[in-house]
Structures are given as C-alpha cells and as structure tokens.
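We begin with a single chain expressed as structure tokens, specifically the form predicted on its own.
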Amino acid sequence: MMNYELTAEQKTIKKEIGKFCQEAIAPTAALFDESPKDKAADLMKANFQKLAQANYFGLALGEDIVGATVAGEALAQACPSTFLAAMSSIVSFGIPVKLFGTAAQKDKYIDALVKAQAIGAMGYTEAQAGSDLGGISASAAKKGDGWVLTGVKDLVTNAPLADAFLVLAWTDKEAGLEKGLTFFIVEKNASGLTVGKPIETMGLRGSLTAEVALSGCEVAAAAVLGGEAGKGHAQLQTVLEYIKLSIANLSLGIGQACLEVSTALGKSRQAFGKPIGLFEGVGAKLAVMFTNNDLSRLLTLRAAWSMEQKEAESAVLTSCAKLFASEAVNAIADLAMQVHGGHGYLRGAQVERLYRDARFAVIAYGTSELQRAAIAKDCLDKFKAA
C-alpha cells in the first residue's frame, strides 16, 4: 500500500528545487514567447546549465521516481517550456540509454546529460505516423558493419538544440512491430542528418521543435541502442510510460501555476468594496481548480510510486494520470482565464501563456482518446472470463 507522505528527503527536494525554480527559472519564462528562435535557444541552454548545477537532471535520471516527480512539478510550474525541453533530453533520450544502452553508450551519454554537457532528443513520430508505429517509413539498411538510415521524423522536440538523437527505424519490416523496429543513436554532426528550421507552435514556445531528415545517414553498429537490433518497439513502450508520467507532471505544474496566479488575483483585485475571491462565482472556480489539481497530484504520485515499485499495473496508472491531469489542466486554465477576465486574454499575460501551454498535454504522446482505449483494454483484459 502506498504511503502518501513524502519522505524527509523528498520534502527537502520539494522545498529546495521549488525555491531554485522560482528564483532561477521562472523570471525568464515569459521571454520564450517573444524571443526569436536563436535567442530562445540560448535562453534554454542557459536554463539547462542552471538545472545541472541544481542536480535536477541527476534527480530525473535517479532511482527516486517520486522525488523526481516532485522536482518536475516545481520546474513545470516555473516554466513549462523548460520542463518539456528537459524532459525531452533526460526522459525521452536519457532514460532509454540508462535502461537499455550498452556500457559504452551509458559511459558516453549519461554523465554528459546530467551535467548538461550534452542535450538529447527522440525522433519516432512521422507526419503520417504518430501513434501508429506501423505507419513509420524510416528505415535502416545494413552496410558492412554499420547501417544506413533514411527517413524523416517530424515534431522532434529539442531538435535545434540536440547533440544526439534517438531515431526509430525499421530494420526488418517483415518481422513486424515487435521485432522489426530499432532505435539508433545518431550524433548531430552525422553525415546525412539535417535538422530543419524551428517550427512555430501555439504554446510551449521555448521548447524548440523541428523536423529531422536522414538521407543516406551512415552510423556504426555501435549506434544501435543496446547493441541488438529489433528491440525498438519494446524499448519505446517502456519509455512511453516515463513520458506519460512526465506529461501528467507537466499538466500538474501548469495547473498549480494557474491556481496560484488566480488565487493571488482573487485576493488583490477589488470589486464592490471587497476582494473578488470572496464572491461565490470566483471562489467556486478557485475551489474547483484546487480540487482538480490536487487529484492530478495524487494520481501522478500514485503512478510514480507504482513505477518505482515495479508494479504490474504501473503502465495503466500512468495512462490514468496522463489522461486525468491533462484534461484537468485544460479545465483549470479555462477557469483561470475566466477569473482574470479581459486582462487574462491579453497577449503577454501569464494566464494567457499558461492557457496555450496547457493545450499540448491532451494531444502529446498519446491523445486522451488513446489513453482511454489503453485503460479500457486493461480493464477488459483484467476482468475477462477465465
């Protein structure tokens, strides 16, 4: 049974990382929205250096998944864009290397990621193949002892910043999904790899995203994640569990930011001689925001604890956390906009930025529809007739 009380160490993480994020990360969060992409890249690299000095990346790659989740909420609250960029390096790239990489791959990348001496990214979706992995067209053909990669990956978060990419490609399409896909580690300077221009996005504008094209891109045999081809599908399913938890965490942080800025307004803004938070219409919204976000936190920490304990149901719990928290934060952001009224709708307002950032969570890394399907399948499998 889960103990819902954080350990003394986790409470320290919450306090210290929270203070650090508000002091060192939050002040530049609004700059990402208006900065040119090259300036945004410099700001993000600077944030990575700050996070490394605070050992945020060490926590994220450590064994204390609950502690990492507590730290992640603090970062997502301070700057959602920085959280997503950090997640894309440490979780999408770093976790697969940690869990499946060869000794040489771990030696090369893990410490560099923790110290922000390297930034990672994962390319697995394509324009015609998002969650449908069978629709992937990227392929890798044997050439001597190495491989030649061909294909295009779109919407690769961190692509303009990354030093190395995890690229999913077919190595044996006839073998099917479970044995035919392989992850390759491809360096940014590899011949035949081209990173496109940063894409303009609705929200999370500081988390730079671009297309990655591979045209006759040659890599050595040592580039295969884990050293054995055909393991990509299983590896991705494991990593997606960490990513779903991260998106729930992102939602939680955005929701907390919406709640705090709305509560502050409810206390400070006056109407008809009293704070607006005392009016039932505003106070009720704050109450719903608090309740939904607290439920998101409980589900997210429950999923994190389940992963840490290696429970069999952890995969479905991460789907539950991602589904609820992502939909809750959109409702929370909408209520925050309503509390702020016309001033919240103005470009540059904090709640306007958070409103746009929140929309990402319900569509990224498995839409709400796909999470519901996964949860339903788990229920049907669990309770099917013997």
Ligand SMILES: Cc1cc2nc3c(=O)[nH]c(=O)nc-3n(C[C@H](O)[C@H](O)[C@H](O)COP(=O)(O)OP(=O)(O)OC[C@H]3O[C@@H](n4cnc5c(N)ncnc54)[C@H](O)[C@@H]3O)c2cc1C
Second form
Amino acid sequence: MMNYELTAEQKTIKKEIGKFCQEAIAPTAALFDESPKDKAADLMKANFQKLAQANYFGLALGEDIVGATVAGEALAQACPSTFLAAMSSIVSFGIPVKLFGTAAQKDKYIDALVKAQAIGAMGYTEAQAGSDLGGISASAAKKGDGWVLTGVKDLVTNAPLADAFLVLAWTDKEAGLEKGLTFFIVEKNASGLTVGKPIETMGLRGSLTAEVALSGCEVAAAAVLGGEAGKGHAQLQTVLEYIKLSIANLSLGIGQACLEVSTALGKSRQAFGKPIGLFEGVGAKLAVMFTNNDLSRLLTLRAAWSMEQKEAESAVLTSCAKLFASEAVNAIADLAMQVHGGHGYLRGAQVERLYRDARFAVIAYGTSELQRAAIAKDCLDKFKAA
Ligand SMILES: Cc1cc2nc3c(=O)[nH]c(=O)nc-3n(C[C@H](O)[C@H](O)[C@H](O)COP(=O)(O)OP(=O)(O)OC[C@H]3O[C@@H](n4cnc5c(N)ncnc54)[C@H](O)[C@@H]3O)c2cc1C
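Coords for the form predicted in complex with this ligand, given the form predicted on its own:
What follows is the entire complex, opening with the chain shown before.
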C-alpha cells in the first residue's frame, strides 16, 4: 500500500537530528570553506565525534534506510562537506563491511565506525579509470597466504583522516570484471601505503580528498573483504546503490538549504517598496525550487523504501533518484543565486558555497551520463517488443 507518512520514530529522527545538525554542525560549514586543510581535518574529526554522540552513524548503518535518509537530508542541509565525509566512512566503507565482511572484520570495524573511534574510506577510482572499472590498474599478487598490492587510487574522500581503506584491485585480470576484482581492507599504517596531500576542490572543501598509493603493500589473507577473492565487482554494485541514494540525499539537503535561505531573503529584502518575494519573477523561482526539491525528496525516499523492501527495482530507482536530484539541485542552486542578486555571487555567501557544492553531485559515483545509460538499459530489458 502506498503510504507517504513517516513513522513516529522517523518523525522523531527528523526533528531531533534536524535540531542537532542546525545547532552543532551548521556553524562549521562556512568555516570549512576557507580553512587550511589541517584545520579542516581537525574540524571534521570534531564533527565526527558530535555525530557519534547523536547516534547519526548508528542510524546510517542501521536497518531503517528511510530513517537514515531523513537524518541524511538534515545533515546535508546543515553541512554538505560533513555529509560527504560521514557518507564515505559509513556508507562507502561501513556498508560493505556490514553486508559482506567476515565476522572478524565486522567485529573490528562496525562498532568503531558507529562510535567514531575509526574513520573509513573507499578507493576504486584511479587517474585513468572512474566510470570504466575495466580500466583499473591496481592489482594484488599472491604471496604465501597473503597478497601484495600495487597501484594508485585517486580522489579518495577521507583519505587524510581514514584509519582503514577499502581498495579495489585485480586479483585475476583474465577472469574479467565479474570474477577478477577484489576489495581489500588496508589499515592506514600498512607498510607500502602512502596518503598524498589533500587535493584542492571547487566545492565540498571540508571533505578531504587525496590520493592513496600502494607500493609493495603486503596484507594478510584476512584483508580480503568477506574472505573470498573475486567478488569485488558484485560487492561494488550493491554498495553503489547505497552511494547513489546518498548522493541523491546530499542533493536534497543542499536543495533544501538553497530554498530556505532564498525564501528568507524573499521576505526580508525590499526593492521598489516591497519584499522581493512578492515580485512574480522571484516568487516563481521559489515555487520551482520547492517543487523540484520535493520531487527529489519523493524519488529519494521511494528509492530508500525500495531498498528496505529488497525490491529488484531498487537499483534503477536509486539511479533515477541520483540522476533527478543531482540535476535538480544544480538548477535550484542557480535559481537561489539569482534570487540573491549580486550579494549571492560574493565569496563567503552561503548560496555561492552551495552552488559549488552542488556541482559534485552530477559527477561523482556514476555521472549523469552513466545513470541515464543504466536507466535506459533497464527500460530496454524490461519493456521488450511485443
Ligand atoms: C571530490 C570528489 C571525491 C571523490 N571521492 C571518491 C572516493 O571516495 N572514492 C572513489 O573511488 N572515487 C571518488 N571520486 C571519484 C568519482 O566517483 C569519479 O570522478 C566519477 O565516478 C567519474 O569518473 P572519472 O572522474 O574518472 O570520469 P570519466 O569516467 O573519465 O568520465 C569523463 C566523462 O566521460 C563520460 N563518460 C564516460 N563513460 C561514458 C559512457 N559509457 N557513456 C557516456 N558518457 C561517458 C562521463 O559521464 C564524464 O562526463 C571522487 C570524486 C570527486 C570529484
């Protein structure tokens, strides 16, 4: 039965996490933007501690995916950078450990992630391969019972903060994508692992991203995610569902922040003797922002619910949510800047930061082009010619 009502528990999450994020996290969002990277790292670690105390990570790793999505919107609205860093630890690293890890791997990491005693990261992208996993070069060679990893992972979110990395590498290239790729859990102090300097990014500047190089990096057999090599591609496809949902959620939170700050300005700023929101040209922008963000929310919650129900359609629904919400938030951020006039364009303006943050969503973890291709393939498979 179709039911758009959040449960009583989810309504409490929305209220309590929303209040916590506005009070404890939102004030750091602007600080991140201009801070040197070492200061940003300290701020982010402090935010992780606050999020752990509010049980945000427990929710994000729990079974209530709709509830986690409601909490995620609140965090993304308060500070998109903190949302991305939290997502990279809990979703990109924590979800695969929770779903596929051995008992020892779960014992070691899950509770530590929830309490922010450990921070995780995941690297599958390389300088020459992002969308095309077949282009990955990183490889693992057998040595005794263990493996030796070689390769360089690019654009790894949380790399400068992380205690452990999930790294995707070939264990048998001849076997192809389906059976040849394997995820390894590599600790930050493993010999042969080097984290590069944080990279300067256009937006989401508080979320620290760096290269992770593996050179003769020896790991034990127990470092293989789930204990069995060759399952990396299938594991990544499942995790990408959670990640696509998260990027839709990030978009939704940024969109809500744009809408709220623009609506407030529509009431407070006067021109020609009245609040600018009363001019049709401005009011129409607020209406479009609201409508499109609400559509993003409907698609995102629909996809979250579908994942919870373990529907076969959840994979394509997360692509639809990511595609729509990420493109919608770019249009919404553009309208927000227009509503703000010249002051919105200034460095330090909230909408200027949100505009830069939004651009990430249509690129990362499956570009819009790849989402369209996946949705089209699903249509072609589903709706066969009569
Ligand atoms: C700030 C930031 C943080 C990130 N964090 C992480 C992280 O933590 N871990 C990680 O592994 N990765 C991370 N990434 C990488 C990100 O997921 C990739 O950038 C993204 O998947 C796109 O890959 P690419 O950059 O290699 O682009 P490419 O794959 O080279 O694509 C370039 C262009 O070609 C298009 N294209 C490629 N193939 C096709 C096709 N078949 N059909 C149509 N068009 C196509 C793309 O849509 C795009 O427009 C991060 C990126 C950024 C910017």
